[in-house]
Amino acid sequence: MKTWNNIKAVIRRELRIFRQRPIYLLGSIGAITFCTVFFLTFFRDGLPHDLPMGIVDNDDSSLSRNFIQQMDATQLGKVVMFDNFEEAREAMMSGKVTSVCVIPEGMYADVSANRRPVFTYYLNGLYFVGGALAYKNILTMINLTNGAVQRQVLRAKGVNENAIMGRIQPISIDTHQIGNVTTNYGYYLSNMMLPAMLELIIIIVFIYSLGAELKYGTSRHLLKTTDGSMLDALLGKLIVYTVLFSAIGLVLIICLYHWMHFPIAGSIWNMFLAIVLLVLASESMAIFIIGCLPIPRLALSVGALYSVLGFSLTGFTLPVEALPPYIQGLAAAFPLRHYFHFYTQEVYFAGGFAGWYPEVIHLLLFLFLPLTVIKRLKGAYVNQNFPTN
């Protein structure tokens, strides 16, 4: 009963701090709302379209003009014509176009004579997504143009349609894009960027909440509220912030998979479990960081660095398996990595409990981290002998 009374006293104290310092709600609800609106509106069209692609037509034949028309008709590309390569090069260097394709002189004659014309393609590597998509688009159009010319030549020779297709495309590729059939960049990035931003906000805000007790010299008052029990003080704070961040996470999951209709093969209820576990693991990591480094400024810097590294070591942009072995092992120290595995098993494959239960165990293991630093954190709260800025 005494423990529960201590916890309730801390909860009331924390709610009073919320009213006195709006930065906590602004840094949590305000920040995640901004991120959600930003990402969901930025990727509202799914796949980038009308990418400006420069074309220099040195052939000016019916075949090259048809090629340019077909390029301009695609959803992805928007053709920008240039009279010479120098103008196109300046436009690409200034960022007006993402790529430049030079159609060689005599292309039509080379194709008609079964020679191989050489297309020259220039890509601005600074615009990785735009350049890669433009390259894919132009390569597809070149292959289609090549196939169309071959088909006309083979038809003129009297070859039947089945034999023609066998020569043009001897191997047919049947592609299945699991979980993202339309190649929607919003589905690809928002599903992980928003939970990653939530993890970042949790760690920063919770470290600030614990560090503020040292910064403003109120840590002894907090311990006095709980009769000197550091565990009760942490539990009281955890209850308040867990309710806050879990509510934000649940709204985030509803927004993604219910309101925005992001594809999900499994159950949204399981994703609720995943986001709550991510919240608990992130809070535990925040306690561990401030416990190891009970200096608010330094702890916030380390927490921010740790959270940002989690973006890279999660695996949703670059496969962790492609990294050096010691980096692969380091990735397990980030809650977001285990949330990503949970997410892929549930959203893509509907694996259920059998698919993601190891990740639940890994996320629950983070909850033991605060126990390793609680004594050190209490010493800092009592002695207040660390720098406060």
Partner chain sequence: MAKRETYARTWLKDFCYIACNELKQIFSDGGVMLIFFVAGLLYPLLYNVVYLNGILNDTPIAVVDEAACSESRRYIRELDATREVEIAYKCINMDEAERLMKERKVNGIVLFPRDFGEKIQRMETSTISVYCDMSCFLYYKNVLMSTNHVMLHEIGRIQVERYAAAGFTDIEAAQLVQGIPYEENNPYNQAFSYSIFLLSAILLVIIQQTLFYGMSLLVGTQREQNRSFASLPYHLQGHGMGRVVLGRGFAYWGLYMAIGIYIALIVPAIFGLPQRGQFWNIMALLLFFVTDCVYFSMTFSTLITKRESVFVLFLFMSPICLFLTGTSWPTTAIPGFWKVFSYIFPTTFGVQAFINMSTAGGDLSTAHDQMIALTIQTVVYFFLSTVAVYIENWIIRHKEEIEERKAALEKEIGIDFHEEDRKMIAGE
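Got the form predicted alone; could you also share the form predicted in complex with its partner chain?
What comes next is one chain alone, with no partners or other molecules.
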């Protein structure tokens, strides 16, 4: 009963602080709202279309014009014509066009005479998505052109129309993009970027909340509220922040999978569980960081470093397998990494409990972290013997 009263007192105190200093709500609700609006509108197109693709037409024949029209008609591409290669190269270097196709002089004549003119293309792989998509588009177009040339010849030889396709394309590929049928970058990135942002915000705001007690010397007052019990003080703070961040997390999940209709194979209820676990694990990590370094500014800097690194080490952009071996193990130290596994199981494969239960355990393991530093943090709170700036 006493514990409960202590906790209630801390909760009341925390809510007062929220009212006094808008930074907590601004840093959590304000920040995540901005991020949500940003990511959901930024990738509005899902897949970029009308990418500028440069073409230098040295041939100027009906064949080359046809090719250019076809290229322009693709969903991905928009043709930008250049008079010479020099100009086109300059435009590609400055990122104005994603690629340059050079149609050789006399291509039509050479094709007609079976002289096999060489078609050359250049890609700018530094503007990543644009370059990669342009590559895909050019490859498709040039193979279609080759097919068209072959079809002309086969038609001239009197092969029947049905048989032509089998000859031009003996093998075709039927691609199934599991869980993201339209190759939507918005689905792919927002699905992970938003929880990643939430993790970053939780770690920073919670470290700040615990650090502010040290910085403004109110830590003794906090302990007085709970009759000197550090555990009660932490629990009280945790309850307030868990409710706040879980609410944000739940709204985020509802927003993604319900309002925005992001594809989800499994159940949205399981994703609720995932986000709450992510919240708890991130909070534990925040306590651990400030507990190890009870100097607000240092703890915040380390927290910032840690949470920003989490974006890279989670492996949703560049998979962890591609990182250097000595970095790979570190990935497990980020709650987000486990959330990523959980989410993959639930959203893509509907793995259910059997699929994601190891991740639940991993995320719950983070909850032990605060226990290792609680004594040290209490020492800092009581003695206030660490630099506050």
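Positions refer to the first chain, counted from 1. Small disclaimer: the values here were computed from a predicted structure and weren't measured. Note that the rigid core is defined as the largest set of C-alphas that superpose within 1.5 Å between two forms.
- With the core superposed, Val111 shows a C-alpha displacement of at least 2 Å between the two forms.
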